[in-house]
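Presented below, as structure tokens, is a lone chain in the form predicted alone.
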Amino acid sequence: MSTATMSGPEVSTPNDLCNGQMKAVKVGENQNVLLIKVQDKYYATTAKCTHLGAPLEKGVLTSDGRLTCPWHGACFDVKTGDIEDAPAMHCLKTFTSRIEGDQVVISVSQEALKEPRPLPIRGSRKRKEITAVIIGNGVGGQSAAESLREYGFNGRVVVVGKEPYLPIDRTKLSKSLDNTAEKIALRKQEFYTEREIELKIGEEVKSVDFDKKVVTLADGNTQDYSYLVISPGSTPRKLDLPGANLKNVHVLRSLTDNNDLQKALTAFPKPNVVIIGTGWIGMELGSVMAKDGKAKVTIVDKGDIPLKPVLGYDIGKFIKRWHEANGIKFISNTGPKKFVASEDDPAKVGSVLLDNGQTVSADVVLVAIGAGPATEWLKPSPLLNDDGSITVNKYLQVESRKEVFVAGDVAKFPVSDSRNVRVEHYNVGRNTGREIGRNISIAAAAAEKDSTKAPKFTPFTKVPYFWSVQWGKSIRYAGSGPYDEVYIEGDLTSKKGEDTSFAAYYAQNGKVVAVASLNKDPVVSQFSELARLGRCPSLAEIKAGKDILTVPIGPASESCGNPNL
């Protein structure tokens, strides 16, 4: 924290950073605005990620002013205060600043560090006679709607999704029990109004005419598009068990899904919960049901260790000791057979009978053994792969189909290995919706002056980036990709998350591809610039002593002894 100077609505504070360098300014007893040196200028915006309000002084920054935030990556421009990636919903405020003999000063008040700014909406509000229709109303179709306001597309906008609420956060959903659609929406309804964003809530679509451009919906009325926008996200995986349709057998998906859960769990004063799965979303929720005793938690999976085929053995390992330490049981190496109805109501589930003879008993299950993407309307399709995906090219787009584009769970992307990934995470849904907005609007308007020439779209760099939060501490990971060894700096010896702080460095044949942390901020989120960038030393670089938070991450004109430059 650096002292400053208050003189009316002015801040100085001594100008002593280099390029590449930033620092938070007192502003008031209670505010901070961050200042920051690139390519030999100064720049101030707000101090705090507009996601979760992480202190961005602790994030990564480039030479060319991508500013990261250390907790879930989501990324700004200091120059302009725009949204780079996600998971912002707010644009940094930026602040005039000169400098005046060995002080910075810098233009800003408290006042005008307490309201955000919101995305802007750019474009003429003349509609032009053009449509995007976008299929789902989860997080990937919500963020292509505002991203096309955002980047000027003046044709008609509109979402229809099943989901019968406004487009809702969620990751909330396995990180808490007591939500509403107004608690997690991601936006107020006034934001899609002011933005001329047309939802269709609670409305499904039966299918898609791609020859004709038309969508129909299931009540059977039509809508016509000149882009067409696929991202109705995921569907839970269900068990095909006997007694799987008894009443408290859950899957999660929906806020619906949630507060069903909820409203099963406190029926009882302190439930015996089964989690068929050890996947993020049932180690999450196991972490929130047993949290103070609130449930008696037994997760069941087929493996031996919780999310292996992600972290590894050791992580896993190390996770379960956490959870155990906690109070949570695990039966491993085995999964359920049946379903077994309640003597005291047989229209509930009273216990599950597992594969090895073993039976546990249940008040509530959560099978939680993952989930696949949400296109059984679109069959039969030539443009569905055997898992249900979507392969697009590197614009996000459909190579045979151009004005079709593919965001969130759906889509099937190239990353930078030539391999094509799909990818459920939030961040890949709202990232891949911010790209299409952008490329539909740079469609649209290289259409409006020559329709001869093809567009210059912007490629999906993004590395996938995503969090866990278990026991109120956030595992980070970012990147994707099968990995043939890892690499672990730090002590997993300890049973409490809080006591624990690790980097693990997955690698393909040395090659770093993905980097997953706990209490290590902002290794995650350097790596995942490292990584965009093709700058991340190799695994054995990182064993010799490498330390990635010094790897340069763009050129600069004076270095004044910064490694980050």
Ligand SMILES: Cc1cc2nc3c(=O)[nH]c(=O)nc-3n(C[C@H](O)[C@H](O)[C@H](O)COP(=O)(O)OP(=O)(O)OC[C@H]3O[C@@H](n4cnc5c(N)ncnc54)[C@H](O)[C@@H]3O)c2cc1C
Contents of the next structure:
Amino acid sequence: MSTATMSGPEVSTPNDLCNGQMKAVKVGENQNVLLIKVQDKYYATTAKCTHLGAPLEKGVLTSDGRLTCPWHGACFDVKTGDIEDAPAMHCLKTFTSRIEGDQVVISVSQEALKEPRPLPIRGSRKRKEITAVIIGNGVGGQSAAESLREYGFNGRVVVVGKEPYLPIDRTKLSKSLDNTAEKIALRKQEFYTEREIELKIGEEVKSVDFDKKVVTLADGNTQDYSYLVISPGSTPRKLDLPGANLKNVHVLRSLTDNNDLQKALTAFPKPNVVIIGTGWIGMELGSVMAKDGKAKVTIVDKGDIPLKPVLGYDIGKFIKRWHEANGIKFISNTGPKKFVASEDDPAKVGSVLLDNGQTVSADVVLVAIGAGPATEWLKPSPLLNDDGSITVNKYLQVESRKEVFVAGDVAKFPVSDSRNVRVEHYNVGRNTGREIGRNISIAAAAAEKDSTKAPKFTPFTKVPYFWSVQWGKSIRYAGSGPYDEVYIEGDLTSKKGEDTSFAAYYAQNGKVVAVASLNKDPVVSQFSELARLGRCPSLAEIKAGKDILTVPIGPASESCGNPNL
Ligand SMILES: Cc1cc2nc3c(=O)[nH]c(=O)nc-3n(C[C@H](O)[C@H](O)[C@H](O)COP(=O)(O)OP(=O)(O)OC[C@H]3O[C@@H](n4cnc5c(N)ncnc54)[C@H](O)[C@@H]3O)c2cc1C
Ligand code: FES
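Just the form predicted alone so far, so send over the form predicted together with the ligand.
Shown next: the complete complex, the earlier chain at its head.
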């Protein structure tokens, strides 16, 4: 923290930054601004990330002024405060500054620091003859809607969404069981009203006529579109086993699922919970339910190591030990055969019979065995791949239907090495939605001027960035792709996440394709920027001691300390 002198609405601090450096400057009891120097100029912004409040001075700054948050990858342009990447919810506020002798003077008032700077509204509903219809009121659909207005779309924006509440931050559903629609809403109703976004909440699309450009809703109503965004997310996989329909056998996707699970748990003083599956949702909810001994949790795993396909054997094994140390029991290399009714109430589950012959008591069961694209309602359609996903080009557009775009979990999009991937990450939903809103705005504006010319889009090149919270600690992960080698920096011998710090590098043929970390910020944010620019060192270099935090990012300029230059 830098020393500063406050005088009225101005604060001064020593003029001691070099290009690429930043410092938090105290401007009140609990308030800071962030002073940044890039390309020989000072910029001052709010100091906390607008997603969940991370201290941005601990983030990754490139020499051309992109600042990436250390926690979940939100990125801002420090010159304008504008959002570059998800999951930021608001822009950063910017403040003017000037140099006076050996001081930098920042003009900032307490008043200005109070409210976040909302997304700009550059479009309205004035061109009623064009309509963007968005299928899905999750993060992909919601982000597309707000970004249409941010980038100046002047037609109607209609969001049709099955869930009967305003779009929510779905990631919170596995971090806590105490959720309400208000608590986890991405935006309040006023936000949509102000932007003239029409929300058809609690309504379901049953079919799309792509030739006529019409969607039909479950109640038989139809809606024409000029542009269509498909973002229906995923459907949790269920088990087709005897007893699977008994009460207290749950899956988790919606707020309703989350509330139902909470209700089932609170009916018992200390419930026996069986979780089927060791993916992210099972592991996160296991830690939530077992916290402080609230529930006795058993996790049943077809394999032997949780999260092994993504994080590899060693990290998976560490996570397993960490959960065991907190009281969770694992039963490995087996699966459920039957859900057995409770003797007290035959409508409810009472135990789970496993393939290995073992029976485990279960007041509540959570089936967390992954999810697949929620596109059953579109079948049959030539747009759908066998797995239910929809392939798009680098502009997130269906190649054969240029007015149709796909966001979020359902989109199969090309990544830099020409592979097509489908990624179930919150940031991918938000970034694809934002990019689509921008592309449709560009297309609509171009068509208004000259419909014969192809609009100029920029390709979608964001590096997937993911996080998971276990026992209150965040595991971060950026990148994607198969790997044939994992190199871990850190000591995994402790059983406690709070005592452990690691960075794991996943490489294919020596090229680092992904990085995961625990308590080692901002290594994952640094990797996501290096991967974006194709500048990450090889695994051999990292093994030889190269620290990725010292690799330059962005165009070179004069520096006196920031390794990123
Ligand atoms: C419990 C949980 C925790 C998660 N935690 C994390 C995390 O910590 N970090 C992370 O990166 N990712 C996390 N994810 C993944 C992330 O939430 C998803 O990748 C993201 O929500 C995908 O956005 P989407 O818009 O594609 O789909 P969704 O958010 O699922 O939204 C799709 C919406 O479309 C609606 N819909 C579906 N079909 C229709 C139809 N026919 N008509 C109208 N509406 C329809 C659905 O009801 C839903 O409201 C988590 C997911 C879950 C379920
Ligand atoms: S707090 Fe910054 S990205 Fe989440």
